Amino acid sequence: MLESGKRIGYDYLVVAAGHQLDYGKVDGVEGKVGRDGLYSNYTRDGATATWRGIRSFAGGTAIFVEPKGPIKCGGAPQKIAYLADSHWRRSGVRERIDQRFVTGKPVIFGSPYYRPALEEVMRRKKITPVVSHNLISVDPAKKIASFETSEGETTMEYDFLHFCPPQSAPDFIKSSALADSSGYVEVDRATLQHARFPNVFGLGDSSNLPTSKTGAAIRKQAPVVVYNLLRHADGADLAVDSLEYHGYSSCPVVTDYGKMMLAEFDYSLKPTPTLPPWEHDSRIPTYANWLIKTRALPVLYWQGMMRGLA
């Protein structure tokens, strides 16, 4: 059923509804983002305001926040922290800044293969990691952020705060029969067929697949859905005849201007490197990876993925 009330029948349903940004779950931010030291670059205007805030910041406490739940591109909250650090160093103000990365998760990165390398990036940049602190409210007037921890609520004062908003599957998914207990479309992790409705398939951020929510992941999921839907329509039993998705995802983590680490992994969180083919250790940020991020991936996305060609 559409918002207009129109009903559309189907033989097969493919659900790829994305992720919604739940800014309302952080008290105090409504109408305050983009000024007075409070930023979030998850909208076009928000990204512009964040860059303006980074350029004008000259000293104090800078906090970069990641929520505890699933988000689009798990490395994104770190990327903006690293790019801000690079800009502040080039501007000569970094020594006057106490920079912290605060995450609601118990570790700074899910894959244990790449995590030590990213911890080393933070040590090199003198960014203090703070784990298991989930942002619940902000007082923009007093510049105080409140966090939920296992020991109760705690606060931090800030001069600059960038936060990744909490995120979830769209509300219309949560309230539907398609959702599991977490609110995401309940699909088989290999075939991407719905666990309870054989003529429904799901992929992308709104699905309950236990892997990072990235464009790279959906690029691998899409051919699986196409193949398995067509086979099911032909009467095949997907338990014995199907194409399987193994959880591939990748996070291109920009660590500096001109450097990027390409973290690629599957359901096991072990590395599954595909790019670049000449790289011996994918945990090393390189200029070659930076070129992939800035030159190759936009072409792949707009000219390949969005046109159904890659």
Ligand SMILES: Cc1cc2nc3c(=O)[nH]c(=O)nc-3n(C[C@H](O)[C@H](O)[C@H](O)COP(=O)(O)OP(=O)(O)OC[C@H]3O[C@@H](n4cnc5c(N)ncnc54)[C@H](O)[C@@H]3O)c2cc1C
Given for the second form:
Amino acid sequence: MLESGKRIGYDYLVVAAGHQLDYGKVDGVEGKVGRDGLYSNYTRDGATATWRGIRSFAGGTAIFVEPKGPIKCGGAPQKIAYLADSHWRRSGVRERIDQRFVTGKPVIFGSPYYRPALEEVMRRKKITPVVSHNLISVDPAKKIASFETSEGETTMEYDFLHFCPPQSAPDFIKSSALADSSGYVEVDRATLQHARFPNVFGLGDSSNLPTSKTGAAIRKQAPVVVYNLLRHADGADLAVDSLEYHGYSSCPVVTDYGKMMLAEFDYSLKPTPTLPPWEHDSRIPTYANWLIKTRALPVLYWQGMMRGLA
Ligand SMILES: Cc1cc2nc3c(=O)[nH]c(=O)nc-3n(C[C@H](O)[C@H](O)[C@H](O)COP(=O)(O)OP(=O)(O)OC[C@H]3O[C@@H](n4cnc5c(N)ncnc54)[C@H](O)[C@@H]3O)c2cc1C
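Rather than the form predicted on its own that you just supplied, could I have the structure of the form predicted in complex with the named molecule?
Shown next: the complete complex, the earlier chain at its head.
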């Protein structure tokens, strides 16, 4: 049903409604993001303001925050921390900055294969990781952030704070019959067919697939949905004739200007490197990977994925 009240019938429904940004779940930030040291690059204006804030920052405590719940692109809160560090080193102010990465999760990265490499990046950059601290409120006037921990609430003073907002499935999905108890569209993790409605398929961030929510994952999910939907429409039994998705996802973690680590994994969280073939250890950030991120992936996205060719 549309906002206008108009109802549209369907034979098959493919749900790919993305993630909802829940800025309202962090008390105190409404109307305050994008200035006075408080930034979040998850909107177009927010990204511009974050870059302005990074360039004008000259010293003090800089905190980069990741929420405890599911987010799109698990590496994104770290990417902005690493890029800010790189910029501050280039502009000669890094020595005057106490930089921290504060996450609501118990570890800084889900895949145990890539995690030590990212911990090493933080050590090298002198970014202090703080885990199991979930941002719940900010006092932008006093520049104090409050975090929920297993031992109760704690606060940190900041001069610069970038936060990734809490995220969830869109409300209209949560309140629909399509959702599971977590609010996401309940699909089979291999066939992407809905668990209870055979003529519904789901993919992308709004689905309950237990893998990292990325565009790279969707690139592998889309052909599975197309094949299985067409086979189902032809009367096939997907239990015996279907394409299967194995949870592939990847996260190009930019670690410096000119360096990128391509973390690729599947449901098992084990590495599944496909790119680049000349690398021996995908945990090493390289310039070749940076070229892939800045030159090749945009072409793959716009010319390939968006046209259904790759
Ligand atoms: C900072 C950042 C960096 C990232 N970096 C990477 C990366 O390097 N590599 C990578 O692979 N992924 C990356 N991602 C993740 C990637 O952007 C998402 O996983 C991907 O866009 C999800 O696609 P989707 O189609 O599921 O949802 P979306 O891209 O969010 O699209 C959902 C669409 O549904 C529409 N919609 C929602 N509700 C309704 C409604 N009620 N009616 C009509 N339309 C509706 C929305 O307007 C939107 O157009 C990054 C994300 C962020 C935020």
